[in-house]
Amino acid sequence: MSPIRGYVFDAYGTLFDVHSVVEAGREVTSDPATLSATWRQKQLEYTWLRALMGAYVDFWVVTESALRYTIRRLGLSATEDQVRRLMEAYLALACFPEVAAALERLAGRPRAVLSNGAPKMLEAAVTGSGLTGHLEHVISVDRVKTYKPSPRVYALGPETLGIPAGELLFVSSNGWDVAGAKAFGYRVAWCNRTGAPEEELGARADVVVGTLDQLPG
């Protein structure tokens, strides 16, 4: 098997903890964990639906739409200022504690983020977490105006790094993303932080780790 020549990371759930919005959610509900979980699930559903519909809007718009749906779905009340503060929490997501050291250990080969995130969202997350110096590329799906798991998105990795997908290790905590990247042709590491069962999508990760510091170097 050829050596790994570069790394491509998912952002949300892999580098950044999407559920760190829980603290902001306390302003509108006594059960912010349910708010966060429902918001995240609807956010993903909207990316898949918009990709299938050919009705792209960027991830910031998708995220706000998912939040407004979630507030209604859970029977909550939120002012426009509260909605704005919840959205701003997505620009300041916490980084998982091992990320910076894990990325530093992989230095010497290109390290990229390939994410559904809108450019301004990714810039805020990467800068705010102090990861700028640990990444050579930050790639948004906005370049192709669709969402994962479209092959058009996964193609951005090899195109940007100039390395074939089979010589790149794609890293994600999302099982459906793992399947999409593997189907495209990447070698894939699943960062299974929650001990989730494998997705039944006919594609398996090459390696499974619990945290990013366990990635093969």
Given for the second form:
There are 2 protein chains.
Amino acid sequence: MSPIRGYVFDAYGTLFDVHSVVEAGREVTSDPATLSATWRQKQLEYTWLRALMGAYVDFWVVTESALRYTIRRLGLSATEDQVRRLMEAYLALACFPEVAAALERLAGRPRAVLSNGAPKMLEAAVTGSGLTGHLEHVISVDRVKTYKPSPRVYALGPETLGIPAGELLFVSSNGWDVAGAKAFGYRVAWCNRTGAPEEELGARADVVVGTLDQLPG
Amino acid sequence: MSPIRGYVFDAYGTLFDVHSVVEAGREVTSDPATLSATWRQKQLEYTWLRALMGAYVDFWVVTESALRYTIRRLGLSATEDQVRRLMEAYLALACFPEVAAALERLAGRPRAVLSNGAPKMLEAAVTGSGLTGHLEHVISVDRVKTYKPSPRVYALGPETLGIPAGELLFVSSNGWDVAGAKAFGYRVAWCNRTGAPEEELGARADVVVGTLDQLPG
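Starting from the form predicted alone above, please write out the structure of the form predicted together with another copy of the chain.
In what comes next, the whole complex appears, and the chain from above leads the way.
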């Protein structure tokens, strides 16, 4: 098998811990874990639905829509200030503890982020977590105005890096993203941080790791 | 506003009670409601994901994949016979109690089903619940090999009935389906059987009813 010539990382859940928004939720509910999980699930659903409808709006708008739905769904109430503070948690996400060293170990071959996130969200997360020097490319789906797992999104990796998908290692903690990237033609590592069951989408990761420091070099 | 010249109904959750599969679940779990709800959620996710990936398989295959995922996700075990019996519950769904009379009241204008269901699944559900004489058209997404809310699916309604979407009433109990049909151009009734909160997808139903006998005639 040909060597790996570059790395393409998913952002949310893979590099950045989305559930660090839990803390921000304490202001509006005594059960911020349920708020965070419901919000995340709805956020993903809205990306899939809007992509299929051909009704793209960027991830900041999707994320706020999903939050407003979640607040109503859980019977909570929140002021506009509280909504704003919950949204701002997305601009100050923590990365997982091993990420910087794991990226450093892969230096020498191009390292990219390919994410649903809107450009301003990705810039804030990458800068805020000190990863700027560890990433050669930060690619948002906003360039093609649709969402993962559309092949149009996955095509941005090879296009930007100038390397065929089959010589890139795509890394995601999201099982459905793993399936989408594999179906597109990447070599794929599933970073299964939570011991999640494998999705039944007809495409499997080439390698499964628990954290990013276990990636093949 | 122009009069309504025909009706297009979603099937699962709108005409047919998907949660009647709960009973079949008692054989493999003491909490069949969670099995049924998780299975349904995953089934929808897989339609969205496969449609976006361009990796269509029919709804029977998606439904079985979602069931197998759900069994693993919930830490259950099931024999192949039990999986088969759970799947067969989809061939023997009950319709909601008011459906036959509600369809009868709308007779004289074409009444269609437009559903994610595979042709054999729709035929079994329509025949088994005695609705054959109340429906002029049963349309499966299988004709276009993708899933709702793709506009290619919604286009099958006007094409089959020969009536513009703006003169058809699309009826669904699924909020995301309501948004998809409205964005396509139908007039839309949301049959909100469960008091669900409205989705935040930028398109609203023209009318909201609790059961199908409240539809505008």
